[in-house]
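A single chain comes next, written as structure tokens; it is the form predicted alone.
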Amino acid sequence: MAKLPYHINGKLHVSGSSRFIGDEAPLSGMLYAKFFFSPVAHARILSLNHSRAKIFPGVHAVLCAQDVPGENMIGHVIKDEPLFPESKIMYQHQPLAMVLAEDESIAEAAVGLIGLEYEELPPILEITEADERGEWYIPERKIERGDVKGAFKDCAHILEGSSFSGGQEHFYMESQRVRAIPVDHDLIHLLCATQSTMEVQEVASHVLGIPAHRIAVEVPRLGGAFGGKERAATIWGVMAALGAYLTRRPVQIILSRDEDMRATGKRHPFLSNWKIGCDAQGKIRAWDIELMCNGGAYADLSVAILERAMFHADNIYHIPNARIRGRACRTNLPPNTAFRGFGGPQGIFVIESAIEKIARILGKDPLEIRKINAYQNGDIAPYGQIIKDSGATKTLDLVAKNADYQNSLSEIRKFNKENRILKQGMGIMPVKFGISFTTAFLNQGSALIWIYIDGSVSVSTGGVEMGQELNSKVAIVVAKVLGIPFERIRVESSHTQRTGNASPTAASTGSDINGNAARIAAEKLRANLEPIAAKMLAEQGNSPDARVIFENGMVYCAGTEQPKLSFTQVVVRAHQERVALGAYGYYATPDLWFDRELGEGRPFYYYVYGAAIARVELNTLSGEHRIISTHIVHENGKSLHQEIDMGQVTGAFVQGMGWCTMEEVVADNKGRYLSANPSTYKIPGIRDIPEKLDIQLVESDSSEASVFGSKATGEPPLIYGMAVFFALQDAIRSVKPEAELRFPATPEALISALQ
């Protein structure tokens, strides 16, 4: 195979050519959609009266909760999120009404004429009130396993904690968009930024009142995403869509960045109570978690999000007697919905704050802590999975080999001896990642293949990119099997015409999913070119009986030097023959399934194993810091593109450390976000990121892995970002032993630490 390029968008991203929604001129007749956003966090609605917005010029229409021709609803996995509240308003900045007009200045100043009347009601805004109250989307969930009560007893120490992590914004470059466009047969095309075009045009069916055939999402792609346009696209894509319907001419969405940060869901928060116990030499005997999460206003995947939070509580730590308790709680803040890790940094973070209380109680290694309860081949996870090939071990020992480990740490001890006012410390973070969605029907995708007469090849799966070099991936896996080229090949938009009922591109599975799908649809195209290419070789004087090579865009027969043929020349003769040169793939995930009742099952196809090593120097007085080092090793089985692999990784660490440690989510006592733009929102920049930046990936011979080998790298390395978290605990602990870090650890938090 030809050497790969970096990746297939490249070219187009740094040479500014990348076209993404709304880029396009604008059409002809085209409306621009403005909203009238609730201006409280929970109130009853006593009257919306937008008959001054309706007759300002340029106005086309003014759309809100009786003009929806179906049923008012976009919640999916539990029914409980109008398109437009009638009645009752459930977060600050929820839409409720959409102006249609000529231009966006005209657009936006009608809905400055539209009045609301409204009866304020007290918002739940915190975890803790929301749960004392009961407000929970669904029952509690449970996983246990073992005899926790009884293991407590025998455990020579018995630790308790509360543990909080906070909300993270998407911060995608590209703020939330859609453009419908009305076409022949009463069709409603919509150019939709979401990362599930079936969840799009299933809703949007329900909402307008017409056949799902009737609405064709297409993604070309996204400018980032993160989980933030998984759900949280779902709206704007119905919004565009019911425009359209009603007014008969294209309608647009294009959020500002204000708008985008206040109107959607963020990572959601976790508050957690536990207890833990162990031996004199640390091994973890018996563990008692409840997690509560911050929902806001509408369930979205709060639930799924939960669920893989306690999935994760054990990381990858084996524990004979654990009880897991999740509870999804209901506020009055913007439904908050996936964001990469999707609960299980939140469940991780969790027991690593537990095993770093018990190595400071028992004056042992952190490290050494966590090797002696990591999990080996044939232990028992608490939901019941038996781990394979497990990788703890040896990723915890080869990240303190590269990190030095020993040596830092003695000269941590000394710099700290010397130094009054900055102090270093170091944190470990070790990775156990399940890989597939938890809700098994999702683990399905299609493929659909044509080859065309010349040689060139065109691949539509339902995968969506969004930087992330899907397809490049699913380019190289297709490659692969034609023994083809790399650039011969074209990866098209997603788009529910070529590819239906796709699941979202998300938990990781985008690559294992669409990658095998598409590798099944090339394998039977090349098990119709063979017979073919048999025929010619033997025409040329080879065995008819001989092995068919496809490779480099040549097929040859195996061992013999005879003349070749070029793969056109293959394509060509089939054609003329009569043979099928377009396939269909379809892959479903095999061995899934879990009784949420029993608690019990096998949720993943395989898991990620890595681990981190951060060391910070923390200037005590002004609460600044400096990462003076990261290492990773990251387990990728056999990588299908170690640069694109590397880039996930290195990207994902970034946005992890961001997460816990300048990216704080401010809300007032009204439930109104005040960190909504750059200017009071911090993520990392350039230079924020380590002084020395060590990633190794592993390649591993798994049993359990995907497509060729592979395994994900979307979500997995944004945990290692928590090494971090607890280099800035370890530093602070230098000073003040029993000092408690708040999340995020912002210079705030870590002079308040101090205090």
Contents of the next structure:
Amino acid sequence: MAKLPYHINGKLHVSGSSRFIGDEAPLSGMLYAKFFFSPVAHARILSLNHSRAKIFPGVHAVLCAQDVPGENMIGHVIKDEPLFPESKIMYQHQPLAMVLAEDESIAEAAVGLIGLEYEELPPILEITEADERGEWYIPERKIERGDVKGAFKDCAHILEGSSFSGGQEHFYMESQRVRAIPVDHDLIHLLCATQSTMEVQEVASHVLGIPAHRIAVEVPRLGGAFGGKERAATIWGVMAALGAYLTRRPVQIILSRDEDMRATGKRHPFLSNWKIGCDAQGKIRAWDIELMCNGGAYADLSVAILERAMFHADNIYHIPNARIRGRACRTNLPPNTAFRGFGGPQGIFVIESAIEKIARILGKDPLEIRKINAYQNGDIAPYGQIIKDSGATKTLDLVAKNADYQNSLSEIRKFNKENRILKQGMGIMPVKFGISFTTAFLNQGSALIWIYIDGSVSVSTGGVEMGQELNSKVAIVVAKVLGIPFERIRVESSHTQRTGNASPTAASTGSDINGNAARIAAEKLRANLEPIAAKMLAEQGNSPDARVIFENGMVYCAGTEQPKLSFTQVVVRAHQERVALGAYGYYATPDLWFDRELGEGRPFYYYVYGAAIARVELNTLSGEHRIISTHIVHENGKSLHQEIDMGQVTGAFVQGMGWCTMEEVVADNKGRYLSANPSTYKIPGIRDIPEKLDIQLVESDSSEASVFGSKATGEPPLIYGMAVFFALQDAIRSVKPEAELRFPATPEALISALQ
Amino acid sequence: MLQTPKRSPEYRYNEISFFLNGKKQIVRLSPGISTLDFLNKKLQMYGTKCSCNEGDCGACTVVISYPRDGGIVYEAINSCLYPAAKLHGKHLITVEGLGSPEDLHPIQRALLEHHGTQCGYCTPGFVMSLFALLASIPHPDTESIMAALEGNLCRCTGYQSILNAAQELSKNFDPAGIVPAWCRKIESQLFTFKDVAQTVSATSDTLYSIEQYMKPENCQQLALLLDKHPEAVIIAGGTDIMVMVNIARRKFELLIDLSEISELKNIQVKNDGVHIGAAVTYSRIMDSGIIKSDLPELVRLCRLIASQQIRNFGTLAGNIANASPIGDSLPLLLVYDARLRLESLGATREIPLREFFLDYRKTALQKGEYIREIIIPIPPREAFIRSLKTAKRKSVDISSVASAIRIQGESVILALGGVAATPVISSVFSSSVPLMDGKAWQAVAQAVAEEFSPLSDVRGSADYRRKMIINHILQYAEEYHG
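In place of the form predicted alone, the structure of the form predicted together with the partner chain is requested.
What follows is the whole complex; the chain from before opens it.
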């Protein structure tokens, strides 16, 4: 097998040569931004006095709501979020004013001269309080299928519960940042750390009151994002644009880690109340669930996230009678936002908690309960989508085999009998994850390719490279279509002037959408080159009708090895013969729709399936645990690059494990985040990964896969991390069968569950 | 009324000379500027990354090389917390120096080939941590790799690919290829380094958090300086003070750095115990044969303190002077019955550590006084001495509860951190009957938990802390009784 290419920018990364926004030489005359952040979570602004800050030497401007020339609104779908609040503070650390100065230290000193008078209002921080007060961005959403009420009557067992899953800080290594550069008189060039070039451009154009073509947004790469730069980057991008527009100087914003963690939104905490009914064997007949999320001060993406949680409230289980209701609640926390999984993990957590309860109450093996309920082809999801290529049973069976499930179970029983303080447990986590933006129109993308006359190739897509190796995958696709070596291809920054109207690089769709767009553009170029190549090969004595093969930088006729042309020779000739060497590719994911009123449709192009089994050992005195092993089986179609996908699965698993075992977002009763730096907010370190991590990528031949039969890998594997949570719960229950483990399973939560 | 900051104030700049990636540099530094800011903002070298600016993520890891204990060491440090003035006479090696895209260092190549980089932002830090590791230990085992990398966070890879790269390097790579020839060439110059660091006054348009940064060369100079500037803040590593500068934006008029005072860098055994100088880093404690053999529990505990990068310049004396109620080393030092030798101009005194902590972050140190050394009596072999630390994460975390125990014949002592305003010795525990059976332990543990009123904070609730007091004691019981 040919060696797979390394990370397309890997050599730059490992030598510290890759360009990140802001980590580059300052521009002459550049101004540095520092913010006056709100000291309270909820208040009426009485006055904001920045007269002294404005005259501080070295300060060029202090900007707030009244300086906005256009609309002071950055809300996207639901337009409820101001750039700067005019009258009402809605969360702690909301930026109220921006100081622009010649030097960061001067900007910081001037921020200290700004005075704020306010009337504090009681903040709403908890989901329950917001829900009781009807603080919803939109009315309740509902998906319903079958006869839920009637079905409960026939159930042998009816169980009820409530489940809570907590927030999570993105902790992208590179904080929010942007550099805005005025170019000519009428263009602002924004180098912005965003997953969403189009949105930053669009919102900046509204805020500045100028057409979108006067704002160019470019992203060279991101130092991690995980959803945290999908919408949450917009506010900073637009502020820098405003500063550059008003001062006619370059403006740079780089948030410190603390500012970033205090001022930006996180994964949505979810609270769910549920009722589940099953027959005597544990086959689920009815499922009634209400999901509520803590959306923070403004709508942001909360409604879409709630919707995805609802779409995943079934996980891999076919439940004929289901009622799924959801309410996105407004609170006085920074607006919570997209985070890898986008509500999916939160929805799945609830049904998996219910499954665990069924197994416990019925005294059955939780693997068995999962298997008898797993989706089979032809089953219909609660929102009406027909399941076609279900990999649910297959992946569960395979992971059970890899983990030697039955033997492990008896080993654990024996171990727990023999050990008083150390207790082991096992947890299972299957996944069915829907791929596509559930807002159907976002499922489109474009690419632009230039072949230069030396045969080197430049590819631009609307996709943003943030470590997921989208650019490597795009280059693989283009290399394959054009039959040239991977190294011949350069994948450029994402830039609105080359690929406009780009959907966010999100929802795991990056390589599906952009890879397909690049494929289409490359196919056009190949179609342009083929007749030229055929002509050239005919001139060398080949049959003019022979099929032309492009392979490894060479071009030849099928069935003959000689004579060959180099790809570059063909390109040079094409240029001389005035054939286009540039092409634009556009892709829209077919056959997607969803009717929100009916709660019915086909929101996903396909599903990704997989399953994980984790085995842990808990010290019941110290509350510490180790992960003895984790086995993962992940179905990923015909992978474009197995090692990249392996990296995605591993990274997502560890991130998910962090979410449910150690990452605890703590706020005080005034809505101020106390976990606002890595000394108080712990993400997994190298000592926290499983002692044995076994990941098997399963190739599948799904009719519904994407570019060259590949499937998305970004988000689904995050959910495997929850296997560790349930393994810990299992360990706890070996001591105390009724114990409820609080989320996340920190040493404190584990110790308290044992009490 | 807010005070208008001073404009164009006067500062004292440090003029130092050092080697950067094989080349001699003579530079003027704004007072107390971190190595990271110096690299990024002054030299415009952006390979070294800022992510947290408080020593918790490792993205800014660089390697310093200097003579230590007769040899040349290569140590990883967090450049965000390491004042650049400390570089005088050292060799600073950054990711750009180690290799370029066209000519990768073997470590860089291994990370590339194992897909040990995704977004790339943490990668330079991992490269440098691995460089320090492999330059010091040719074939590190997995535990050594973990210890070297526990201070580097990666949010993308889940670490497995990085671990694979490190294991591959350890197994199959010729250690001779790790330290490049240009590094080796500098080593002899480090031994013979004679340049003198200076300070000069100048005004600035930029406002600096620190006005003056002084590095006295001996204890006499230090005492004189402190006598003249009793308000000065002393640092050894600076790993706490620099966090205050970077994050809390605290201002300091004068920082006095005692890390280069050779009298403070000794570890010696005398009649009354092991003497550890105030400038001795955790790493040196862990490497010391004396401490490994006479105070093994201290070595074990040091492994749980902070990260490799911090241990390379943080000090035990700093942990003591900082007087945090959850200072990791303090309970153990209390059960060792450590004493401190405090010095000031023309005066010296010794006090037991247990009398040093007066109140929340208040110590018995008087104006003009500094910790000269820590004296730890060597316990008899049969003494049972253990320490425990409870935190959210296994490594690089601040504890919610820390404790240490000593059982020696009839004498029992338990010290705790995180349960009161200062590290404390439990009086209930000390007066308890010899703890011979499980039941007695349980009751004593309960009583000790009731002795304290811990607070609730981001690291744990009061109830949890109380519960952990009990559980620490029960863990000691388990081990004591085997």
